[in-house]
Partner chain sequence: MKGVVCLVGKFEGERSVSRILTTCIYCGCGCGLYLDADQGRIIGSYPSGNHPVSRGALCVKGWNSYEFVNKLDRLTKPLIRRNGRLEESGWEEALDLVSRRLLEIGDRTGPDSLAFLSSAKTTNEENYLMMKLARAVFRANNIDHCARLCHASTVVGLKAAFGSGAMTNSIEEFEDADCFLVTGSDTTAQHPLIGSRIINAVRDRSAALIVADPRNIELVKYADIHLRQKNGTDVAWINGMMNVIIEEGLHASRYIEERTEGFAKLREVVKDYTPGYVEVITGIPAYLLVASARIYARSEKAMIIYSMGITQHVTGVDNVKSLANLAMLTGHVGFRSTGVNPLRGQNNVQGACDMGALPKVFTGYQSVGDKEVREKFEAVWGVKDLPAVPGLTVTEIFDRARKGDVRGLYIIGENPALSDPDSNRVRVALQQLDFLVVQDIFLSETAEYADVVLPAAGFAEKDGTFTNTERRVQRIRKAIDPPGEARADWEIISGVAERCGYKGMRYSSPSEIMDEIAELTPIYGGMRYDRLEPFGLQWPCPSRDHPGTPYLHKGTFARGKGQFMPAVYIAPDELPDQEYSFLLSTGRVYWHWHTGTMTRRTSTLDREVPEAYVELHPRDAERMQVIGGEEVRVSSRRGNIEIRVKITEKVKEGSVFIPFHFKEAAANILTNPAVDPTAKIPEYKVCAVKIEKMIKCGKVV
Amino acid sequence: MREGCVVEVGFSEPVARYLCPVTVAAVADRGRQGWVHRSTIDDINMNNRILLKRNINELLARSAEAREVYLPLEGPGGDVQFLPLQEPKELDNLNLNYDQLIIPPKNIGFPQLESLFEFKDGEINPTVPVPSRHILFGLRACDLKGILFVDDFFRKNFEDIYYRHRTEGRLTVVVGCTSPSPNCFCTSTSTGPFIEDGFDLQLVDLGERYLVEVGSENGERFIGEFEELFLDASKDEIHHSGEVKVTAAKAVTLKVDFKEAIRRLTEDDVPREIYEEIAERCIYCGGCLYVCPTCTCFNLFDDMKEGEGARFRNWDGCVFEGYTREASGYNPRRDKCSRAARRYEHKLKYDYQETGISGCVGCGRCLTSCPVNIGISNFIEQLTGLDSKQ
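Taking the form predicted on its own, give the structure of this chain alone.
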């Protein structure tokens, strides 16, 4: 058995990082002679288990006795949505092999429409949700990255109590993506098809079973609750999981020069003509905003009648003309070009400058949802001159 897992320089970085299974304790060390050293197989073995696929329904049904369980369920038309498990028979519709959800699961913590408080006769009654233990089972790596991004947005500077209560007691279970959407470019953004940190558990498909990577104490405690359903992972299974990750990374065929795009935006090196072309084509339907796993723009409005009513929060977006219109009627982004620029600057410039992390996770939903074939990957290709199909 090898003393450690190593990868050679010949592999691209997105592929190289999957040549060994990565756990929360695995740390890359770009060492001498161009090798990347990962934690040893013996160390990794301590943090990995095996879950047979035939035991998943039992695991979820038993989990639902004490928690809310959200999972990918396939509807009659074949669409897969991340929904709460209402009754055990719905597990027959469980689909862990989906390529992409239409609506990202960020809406569990940040609903498209939510009541903030009710008022009547001068009295205000907050409608803060009650925290609950819940599991997000079957997430894709890019969607968990999106959730973690939204976590940061609602918790920095001012902690949003509505969001906090909806996300307290959360356990995240990622199922690595082995059949990516053709519009996905997660290897370019280093957000998939497997995640390296921020998860509680991550499942790697080995055929009739999953290798379960433990990423937190929360995940370890969950396994302890159902210890009889998990087995110890062998060294061969751990090695196999590394091969699965490499194959999955190679299956992502859309490549963009993400780092160069961020550099050019942060240095204000974007020709205005690119934004003008996008503005001319865009019909401002908002589809890209509503399917984006990191968009956090919202609006507040009151629904009132005869002295009583409620205040609501709903999703909004920076490409809409009314979003930046001020009470005076002045709009600093009245023209389409400036609003088109705002979206890309938000994702690839301001978010990066503010947090060190881009607001794009490479899921490709914006391109998939766009009726006129505009997506962030198209924008990056045009900006950097990179042919994504090479």
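Starting from the form predicted on its own shown above, please give the structure in the form predicted in complex with its partner chain.
FYI, this one's just the chain on its own, none of its partners or other molecules.
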């Protein structure tokens, strides 16, 4: 017996209309302050520089003296991980040609598990982390897009102080991707392999050297700190970097019709069978949401022993039945099909409607991490390969 498919409530008009002034004002004055570390592209000196590859280790080792430096480090069995540099020796394991990190760097601002506060004998003690200067070095373009998306999310409405403190003082250094994994489709989502803005620095691999694009004042200041390690870029080098970007884009072989997918979701033009098939095949591991650079859902729970304990939050998500089940036992997304639909609708429809940006950055992780090969790219391929209602 198949359960029916519930597609969620749509709003014909902005719900804001029904908000009373009291609440709107209350919302407005709660923590809508600026977001200091976010780079703005305007009026920034876009001088390009050159960084010789042989100088990279020195740059990183020296910047690690005053900051934490997160890097893609190759570990056991060739797994590449984004980890803080603890000692200079680890630079031997630096791998900037990795295809994909298993976990996107969103966990630096939003760890899988963190405590919100501790309590003892009724006394509450917040466990807000202390902001620290740190560099995310060797990010991929898609992952930076993901981070910027999550930044916006945690900032809006009620700003999340935990996320903010963990990400404040961040400097982002993108190393454009020239070694995509077969599951990547960033050219279809316009999120890579190189990006136009949003970074502090972006490196283009020119062989022996990197062309360094400066995307923000922060980036400029960072270069200023290590001036002697950077050279000026020549016209040829800048020209060369353009070629590298074109070649890199060509290396991304998986292509999907992203626009069409968004159109069809927005117009509710999705055959039910697609969701049914996904729902049937899904084994509910949650991998796709855990590895998604823009998934931010979490659960709250308490732990306590003898009056002493803490409240935690940990990663959670919409594929789980208990995620929406209410205490009465009623569950608006009880059937698997509506849960399967939720994720795709969220990424390809609602995010787009609410923010103008889709939550999918084309990294392909949901396919990589799926034990049964579902993945959003397969969904899009299947959807756009089928006849449209129109």
